[in-house]
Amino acid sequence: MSSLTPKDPDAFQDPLENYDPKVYEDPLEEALAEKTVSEICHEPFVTISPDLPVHKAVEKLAGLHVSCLLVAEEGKLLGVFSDRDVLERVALEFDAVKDRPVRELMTNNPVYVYETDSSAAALTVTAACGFRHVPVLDVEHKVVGIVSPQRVTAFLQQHFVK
């Protein structure tokens, strides 16, 4: 067939054909498009059960100096209890609520990011939303970690050219 020879228009034709990737000036910019959330450090996380009395997962959030839990059932994420919703929740009420279930005072529903995601899905969630740590879920929506400040800090830097 000559170059000459129009193209049957039936015939399928691939749209990447004549693709050329995306180039970036900065190896920055290239990390936050093209690496996923799996690679930013989103281990070790703590999950507790939504049983788990409050006394004992504020004990459990000072014991391991950390500032937040996932709670999940079966590996599926249903809330998060952090330092926060202590503050907020639980504090001035310690005596009254320190043995109710802390799927009383978790945050329902949080904001969680796939570890398939763009890396810069995680650093949008805690700029938009203004959450300090986002759970990370695999594709089966089971909990594989948490994004912290200084995990999504340590990304960037491993990526910023000076």
The other form holds:
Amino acid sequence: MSSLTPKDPDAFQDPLENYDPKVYEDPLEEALAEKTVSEICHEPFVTISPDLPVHKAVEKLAGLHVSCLLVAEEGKLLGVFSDRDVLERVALEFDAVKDRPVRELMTNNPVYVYETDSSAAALTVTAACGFRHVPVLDVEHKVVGIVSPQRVTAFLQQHFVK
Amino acid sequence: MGLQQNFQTEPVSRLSLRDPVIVSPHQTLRDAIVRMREMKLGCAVAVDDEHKPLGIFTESKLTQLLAQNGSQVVGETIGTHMTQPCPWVELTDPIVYVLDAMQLKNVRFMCVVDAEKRLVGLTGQKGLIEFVADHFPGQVMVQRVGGNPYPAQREGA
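Please supply the coordinates for the form predicted together with the partner chain, as a counterpart to the form predicted alone shown previously.
The complete assembly is shown below, putting the previous chain first.
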């Protein structure tokens, strides 16, 4: 009987031979769990200096037809400046604040994700934290992109069964 | 039932709808901005006497106007600058209509109307993402965000 045969100590035994990969009922759930943020389109993105005057930042938002600028210094994320910041802190005070540096009116310490995080993390920032634009960093904490709601919905549609 | 099927069969009324900021086209942008700040919402909807949406004024439009015209624009009327027609869906339409509008028309907000086309709520990108999160809370709502991707110190003994 083979079970009584002593095993060859040098024979390779795969430690994962009994591993059953998780089975997902929905392809979208699988994508959220298994795909990383880097697989959601997160480029192009626009970074500005924290010393840029507010009116220049507003012109940049309008001219590039984007809703959010990443404020970074030497690749490190300091904050974000978005349409919502314009609404909340600039619109009614424009003449008083237009020449001030954007660092004074940006949103500090934005919630971000790493490109190696699960793609679901990008949805968490919107669904749980309430932020629509999610900066993406690499493991060196350098800015590498931004995930917008349009990019999230495009990602969701990619994983719908045609 | 999978999420894709839910998108195609569930009505818009299943989304978490927001109370809209309702304004008259004769009010100024300043009035709308004050209300949008109060309600922490990125748009205001102009309606007629029957509460039917006439147009929408969004924060991205505000940014465009400030960049082009400066601070004087906030004294102008909403009717001059609102986007018409206002994108809308009915309460009974499938949610996939909202998803398609986000993708194809690149709109961020959609007015939700009843069978008589009267405004009853507002939905948009956040509403859709919250709907997905509700379906997969085990994936979406448990994520750690904004933390360090690797430990700064060696762990263990």
